[in-house]
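Heads up, the chain below is alone and in the form predicted on its own; it's given as structure tokens.
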Amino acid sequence: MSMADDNVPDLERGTPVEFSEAIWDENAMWWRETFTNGADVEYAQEITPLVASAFDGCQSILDIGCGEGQIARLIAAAPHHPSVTGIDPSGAQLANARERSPGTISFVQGAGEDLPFPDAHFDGVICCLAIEHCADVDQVLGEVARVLAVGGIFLLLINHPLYQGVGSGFVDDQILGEHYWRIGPYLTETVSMEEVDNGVSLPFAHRPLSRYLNPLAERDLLLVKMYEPPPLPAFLEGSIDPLLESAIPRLLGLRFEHRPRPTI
């Protein structure tokens, strides 16, 4: 990741422009070419094992920021066959997902925080390396204990905010002759537009893990299992010090359970 520009604005100062679905029209074709139908090592490798069985028994699952439909692809094709509905605000994703996916599987157009849907109408809800790009995540995470049933499952992929957030990186240090993994401003909640490709640039929000965990607790969406997958192989090709680099996690996975509280 790029380092923060200084203009951009915390996240508690507004909602930059650049969070709106143009972005994701403008750049619909590159996902679908880049990221989609095993393009993507870490998406093919990594991701996708780990949601192929997260939903395992659910019936109805909404993934939130569902792009090109490659995750409710993959969730719709499990043996028991649950029904899926994908949302995205983009048209242009959309029209892609609708292109390469089953009938079976809804597409909806519709932002995560104003999900378009009954309470507790999903035993399922996922959003994979999405929310990173919304502006209001109390919002959203609201939305998504709202509409999750009791006793359903909500799994979060974020860019780990650890390790991957703005300023953060590899650091070869030739002065001191030491490599080390540089941790930037952790706290701060900034917006930086990430050149992700050759002429892409796209919005990436940075917050600290508190940012996911508080609001959902709050909503009694409990965490039960977290995931930090090493690197993958391809990620150290090149490295200069691949032991490190190994031992530093790029993907942060968030599985939670919708538990209430018993009333007193």
Ligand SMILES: C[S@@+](CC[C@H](N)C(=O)[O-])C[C@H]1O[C@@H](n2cnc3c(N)ncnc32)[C@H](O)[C@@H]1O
Second form
Amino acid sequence: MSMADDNVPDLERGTPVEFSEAIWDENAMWWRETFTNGADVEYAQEITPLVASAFDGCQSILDIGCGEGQIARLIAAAPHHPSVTGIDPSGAQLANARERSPGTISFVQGAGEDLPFPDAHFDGVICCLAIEHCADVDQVLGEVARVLAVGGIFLLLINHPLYQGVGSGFVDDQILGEHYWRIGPYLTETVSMEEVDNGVSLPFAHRPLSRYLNPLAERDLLLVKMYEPPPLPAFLEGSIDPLLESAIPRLLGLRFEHRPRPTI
Ligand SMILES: C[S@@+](CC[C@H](N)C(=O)[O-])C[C@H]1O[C@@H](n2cnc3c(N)ncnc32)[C@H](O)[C@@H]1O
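The structure above corresponds to the form predicted on its own; please give the structure of the form predicted together with the ligand next.
Let us now look at the entire complex, which starts with that chain.
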């Protein structure tokens, strides 16, 4: 797409890419060391508390895109000992998950787009920072609705699509002497390579919120709670405008209940 299409320079879109199955195998050890078991402040202080109580009362929970299993372990540690299953396409992520998790958690290799479970098999489903790595969002959300029993809970955690999409970020314009949070091309769906660490780039899908909410609403998944936590103090360190940045969420959490509408 050129600049003339919508006045957004190509450079701000990231580099368009395809998803690659191998990329999570290649980066499994990096993920394990950098983001799991307390290594990452956002997981430790924000995501973990949010997830810890989300499935109280649920007996059977599926973790889609479970990675190295930290979320599955957290849920399985609940006092009522729910049964937890994690699914992920990456063999290397699953090898770490099996090594680090108690044998009570079942880990299955597969994709969110094609869940190898019967209809209404789970009363809780979570997808934590994984849907942006799935190629076919409609297919994944359709599968979520299929395997989730009536009354069940679905918790979706994503990078905030409005504020953290491609081309969004803090701008310190020293020529004009102003700084602000820029919003990238929110409505444009892209898959782009983002450098997430030194020498580590991963493909992320950016989609507007309607691409998540509408397929779920069509399948009777009712939004019952939305979480937009402010960034943790660690993310404001060194900011030249912490007041502005403290008002820009990084994470979005959406909690749904499967409540079919009565047919007339
Ligand atoms: C950022 S990691 C998150 C892992 C875990 N949910 C957590 O929060 O620790 C993203 C995970 O999504 C997985 N993934 C990629 N494509 C997928 C797909 N089509 N279906 C399910 N998971 C997928 C990757 O293999 C990777 O383990």
